[in-house]
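One chain is shown next in structure tokens, namely the form predicted on its own.
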Amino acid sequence: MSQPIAEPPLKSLANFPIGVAVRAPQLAEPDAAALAARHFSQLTAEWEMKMEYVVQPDGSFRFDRADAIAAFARQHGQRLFGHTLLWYANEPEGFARLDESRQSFEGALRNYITAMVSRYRGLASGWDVVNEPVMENGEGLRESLWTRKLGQVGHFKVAFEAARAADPAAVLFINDYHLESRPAKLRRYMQLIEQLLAQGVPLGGIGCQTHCGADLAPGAITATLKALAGFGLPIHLSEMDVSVVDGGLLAGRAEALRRQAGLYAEAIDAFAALPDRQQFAFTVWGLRDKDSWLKRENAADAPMLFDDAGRPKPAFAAVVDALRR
């Protein structure tokens, strides 16, 4: 990213936050952290402020990065969102071998999420509580340390309840993927928020994460946040990015960065389309091609909205239009 760009930035057309997942090393890139800056007014801690980095296999905690992440935001007047606090493919050591003669898990685990939450209180506008619940084929909830702890509804009820009393401001999410393309999956996240509601779990958002191939059908994410939006609570459009090694590239790469840009224009027009008090903030999933995890698992892919070099790609320009409209 050599010239300043000239297109304008992304938050500026926007009724809504728009946000972007980070790590830490990326905000000490001149041009990366001139990038963040510009286009978006939330931040999302990639990694960072998962148990994978922030639990030590004695049980400490440590903060450095996500401080970091979070200096960055206080610094340059963005929202920070929190992810996340649960997520069943996270086991750390630290809980996995806990003493329960001297603590018990369920107090451990409040513990942890108290500690988290008070830490960002005020800077953090809401948290993924609970990440990826639902099992791939939509046949039932995931199993994992948390659920054979805690059980399925306990987990969530323990999550949930300790977050709200850290910070009661914040609004809590349960999030997952593949809504979009899974009907069965849809239904049973929606069963499952169903449930929650019923039982007094203080659920305030959800999330979707809308990581998605290129051959996606059209209307596909129009009608998932449709359906969600019946619940009448906000929408976190999560996760957003669009690979376009999904599906053998189409018809060819032009075609599928093609259909990448009309997958994010529907995504931005499906969630402006929301009612206003349920925008709650539209994320994409990295800020250049070469950030993505995607990019990590196939160096062919190009999901995000900026090149590897941090240049504007038509997904851009598509949401650019869409904003405007």
Ligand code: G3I
The other form holds:
Amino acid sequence: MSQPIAEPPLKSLANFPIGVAVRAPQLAEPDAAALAARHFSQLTAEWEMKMEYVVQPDGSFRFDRADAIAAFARQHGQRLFGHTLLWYANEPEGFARLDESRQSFEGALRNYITAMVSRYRGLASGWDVVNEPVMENGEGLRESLWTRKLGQVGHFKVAFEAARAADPAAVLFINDYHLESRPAKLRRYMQLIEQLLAQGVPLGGIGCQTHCGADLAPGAITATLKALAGFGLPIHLSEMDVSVVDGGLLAGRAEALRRQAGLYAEAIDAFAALPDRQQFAFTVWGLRDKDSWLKRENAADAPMLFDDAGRPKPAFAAVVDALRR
Ligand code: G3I
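Rather than the form predicted on its own that you just supplied, could I have the structure of the form predicted in complex with this ligand?
Below, the chain from earlier opens the complete complex, with every other chain and molecule after it.
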């Protein structure tokens, strides 16, 4: 008989949605499902709502696992967050090999976005419409199949306008990472946001992924959220995890876990300090350590709030304390 879960549900302590990234097979595991249902008020599909899963080589779409995640969210009164419509890292065959004598590339993309966004209309609180558009060094915007076919500005306009038409109520986001640790990338991201807003692109929210190492300087997350909040738009702290092996400069695991707890608490404090109307959601990028993509990068990593067995870590206690402040 496993111990009854004692720790307080995070979503009951927060005045804003607390999200988690999940995969459909996890939600079929009783322990993982219980953790997801107890603590979180919003679900993001970690990969099953991306083109790499949905778009088949023949151009058809499969929604089986996205539908399973949506069903779990409905069953537990949770919001669904759509991740992601366009991403430089996803250039599926179905689009790359499109016969444009039969259907325009823009038409095919509009069709995909309309099919995806309208399917979850009324459940999806928002969408990452374009994910990670800024080059890692901040010197420009990434090239991709989407920019090559539709142009740098054009691909944003097509994607955001198609998503807006498919669900007028969903908050439409742009989303990127390493904004806390790469000032040039943050500057370029903010320039892009200004440019899109000036061009009338229906950008409704700003995503700050917050994948970081435990050696991130205290205060960096706070400064980044403050800078992004200056646009007055809803902020989604969209993918937080804190690697305890990234950077490799830390004085041992205990110190790394202490710093990890401090960064999660700082992120909660910084997010809670935003004006209420800008607090879209605070999302962690995985349930337990063993569920994290970072574990696949390095088995010694422990980036999440719960350990491999689903037990709360110092980071969880730090988040509870911060939410109670
Ligand atoms: O589960 C299948 C398995 O059945 C299959 O045999 C195997 C071989 O293809 O694939 C497995 O799926 C993998 C999936 O993760 C689930 O583990 C996919 O290949 C793999 O591409 C996918 O990686 C995801 C990655 O994005 C690419 O989509 C990671 O889980 C996910 O954490 C990561 O998330 C990204 C965000 O979308 C954007 N921000 C950065 C973040 C971390 O890279």
